[in-house]
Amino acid sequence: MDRIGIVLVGAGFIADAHSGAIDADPRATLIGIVDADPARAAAFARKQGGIRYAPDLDTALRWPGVDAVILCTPNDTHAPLGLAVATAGKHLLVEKPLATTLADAHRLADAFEAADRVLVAAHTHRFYDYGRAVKQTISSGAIGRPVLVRLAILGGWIWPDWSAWVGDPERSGGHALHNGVHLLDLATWWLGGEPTGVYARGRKQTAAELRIYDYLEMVVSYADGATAVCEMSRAHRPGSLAQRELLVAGTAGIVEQGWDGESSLVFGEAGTTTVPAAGGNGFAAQLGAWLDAIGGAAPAMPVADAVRAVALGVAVEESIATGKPVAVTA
């Protein structure tokens, strides 16, 4: 097969991650960069060596040999530039969240659909050895049927200021849909069951002034009877904190695992087992898996996961804003 040209739009610090995925797989090539920053975009390209760098989409679209596109622009450009590419013919991998409203969700997917392309959504913590392994642990029956999932990802302020614009929930769609997304992806493809409400709510814990709500309590019911409870936080001290807390509990076992890489533990009747980290870097099994699709396979993120994963977000931003309950449409 020809090596796929590859175009990556937006040179924030995720284009590094994306790049070196790109780098170390031999089915692609980065064909070049695209940044609204002429400046930034020309420090990027001779980074990598001196590929072509454009300020706009539409240019970089009719460079020679592109046929692929990676989205890391802020999450209010999705649906435009993701339509754009679509337009063109192009294969999408797009940052997540997929959009940052369900009808965009579906205007991405259906313009896909039409135009016979791959689109992917980057939900990269299902490529991860922690992600890998536990829905490998669930798929094999270890546990019985889950009916429970506990995950807490809690960590310090990540942006440069309180002016990124992640804390714009105009342009971010809010916390739940930047970062929440995340564990309301996992802990729904791992249960495998279909979302039917949540409830939620946020504290503004960095400061009061922020538009966005950095710490998230999310529960997700499931029409299995299934229920999913997900803490997501921007907001711990120190600033370097990273941990993450991990339990799914089945009708036959539970699962429980330590920070990536870490194996899984299994209680069960026969006793307790592990079950070691599957995978390698998230961002190079994540390409690998869109070029497998790309090339026919199964897409490992559908497109009806990513809508839905919208969905979710949108949802849990309703019922903090109402203080209620809000059924997930999708």
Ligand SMILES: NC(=O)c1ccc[n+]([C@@H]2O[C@H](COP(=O)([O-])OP(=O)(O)OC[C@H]3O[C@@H](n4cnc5c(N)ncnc54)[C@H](O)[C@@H]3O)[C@@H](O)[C@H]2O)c1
Contents of the next structure:
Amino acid sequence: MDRIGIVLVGAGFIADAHSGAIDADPRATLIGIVDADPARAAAFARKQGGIRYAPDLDTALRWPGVDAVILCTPNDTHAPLGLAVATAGKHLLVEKPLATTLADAHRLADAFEAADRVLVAAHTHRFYDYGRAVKQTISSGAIGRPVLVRLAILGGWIWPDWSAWVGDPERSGGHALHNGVHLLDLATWWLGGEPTGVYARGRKQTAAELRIYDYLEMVVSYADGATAVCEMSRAHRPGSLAQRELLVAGTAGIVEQGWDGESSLVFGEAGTTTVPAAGGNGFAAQLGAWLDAIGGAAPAMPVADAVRAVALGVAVEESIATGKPVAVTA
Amino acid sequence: MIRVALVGNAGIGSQDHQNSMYRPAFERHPRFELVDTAEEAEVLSIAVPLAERGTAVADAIRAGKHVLADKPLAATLAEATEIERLAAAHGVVVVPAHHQRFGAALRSAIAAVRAGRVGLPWNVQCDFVVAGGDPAPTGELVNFGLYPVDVLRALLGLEVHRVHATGTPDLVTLLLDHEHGVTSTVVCGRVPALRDVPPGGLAVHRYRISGSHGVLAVDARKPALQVRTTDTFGPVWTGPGTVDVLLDVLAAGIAAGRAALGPHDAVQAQRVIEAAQRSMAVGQPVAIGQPVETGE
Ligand SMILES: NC(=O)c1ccc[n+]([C@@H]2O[C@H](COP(=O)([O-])OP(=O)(O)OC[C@H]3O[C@@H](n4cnc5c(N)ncnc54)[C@H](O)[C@@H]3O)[C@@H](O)[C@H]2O)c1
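Switching forms now, from the form predicted on its own to the form predicted together with the named molecule, please provide the structure.
Full complex below, order starting with the chain above.
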């Protein structure tokens, strides 16, 4: 069988995780790299053993052997670049969020439906060991019907400087769209329910001048009465803090993983730090599921769920702005 | 010795905290002795059904007795406020049984936060989840929602001015806005019986206090041993009992004329609980007015 030829767009922070996954999967091959910054594209291409590179997507879409695109560019570029991929008739794995507005999310969904190509948004936490283990535990019926999710992903580092696109709500969509969607999607997937409303609070903790909320408390209500409490933080001190905590309560039991649930501890001269256990590669599992879907399998991350995550993220930003609960319709 | 009479052995639903908690704590406490009638007593330990509690406490105060009151102190904010006024007017000590704030880990956490160990706190997350036992016919928000709300007040020293509540009365999520922009989220309620958690015991009881200079993570089920046997696996509490500390506070309060925990704490907790009930009813956040002046 021919390998699926992939072009990676955006040679930034997260690109290595995707190229590593491609390298590890015998069904895929990396054809080339695109980055608006030609020097970055060239450096990445060299590092990958001299693959093709270009400063724009249109050029890359004409390279021979290209079947699919992985898009890891800033969030506001997902819609225009993604639509170009659909027009070219290629499959797409797009970094989260699918888009920064609900209208753009629907536009992308419709375009890939019309082109009969696979569109998957990279909600990577669904493919991490913990994300899958919680889902399997709930699906097994062990805790009955889940009625509460509490999920916290807490960090103490803020993005590097004032020029970072992530700190610009126009480019990132705001923190609810940027990182909040990870938790909003994961909790909703675990619960398996239909979100009906969101109430959220946000803080600008690290600096009053921030344009995005570095701490988010996002509470989602579901049609069956379930609740999800999701905390996303880049605001915590000390800056080295990196914790994840989860609690799922059901009608017949609870699932918990504390902040030290998958780590050993080092008591060192510089303080106490965690050593996370070795585990599966979420990006490889995510790539594998996308390739499966291209091969005809049901997608592990359906487009409708990615659209819903955008709807939830938009509702979070609206709830913070108004101080009121916001009804959700995906 | 301080003479105590036990009044009532009922509460919400099937509760009998008088015999399960207060009587044994009074019996083992070195400063108290039990007497048979209210006339002989300086202190009344009142655990009557919630609907009658406010009246019973008010009557005791008018009779010049100090009071240990089962929680909640009264069924309504109006009654709690009246109790606060009466207690001040009659110069007696009224201690509502908010004993969870006296958990050993929480006492040191409260001291640490108030001493600035995490800098200025800006958020608290709390889970107060009981497993098994008899569900409260009033819903668990009314039954034990005041416990975490009271702990938050002790931790932060800040009043709540806005409440949003969601979920169900048996497993409720409270989103509280405190003074100075501090926020907190409390998950509070009852889940089904869990293996190795005694019926009605706390399956999860924790607080994460985030501050400008650090984070304090409190597992309020500590200090405890982890004991595993062929058939069981669970914690064995090693700290002083929370009700024993509550009685220490009562005894010290009687000696000093004012207790470290009083009706004002019950009033402030009740404000939050009633606001949460209104929020659940209307599906919107509810503002809490300024505290009523009591002349205290
Ligand atoms: N799934 C995850 O866990 C995860 C983690 C981090 C980032 N992300 C997502 O990945 C995406 C990229 O984030 P990052 O942190 O790698 O960003 P980054 O800023 O490090 O890299 C983005 C790269 O895209 C390039 N670029 C910008 N506009 C372009 C365009 N129009 N055409 C081609 N290249 C362009 C930039 O030059 C840069 O090299 C974002 O959507 C982000 O939300 C996902």
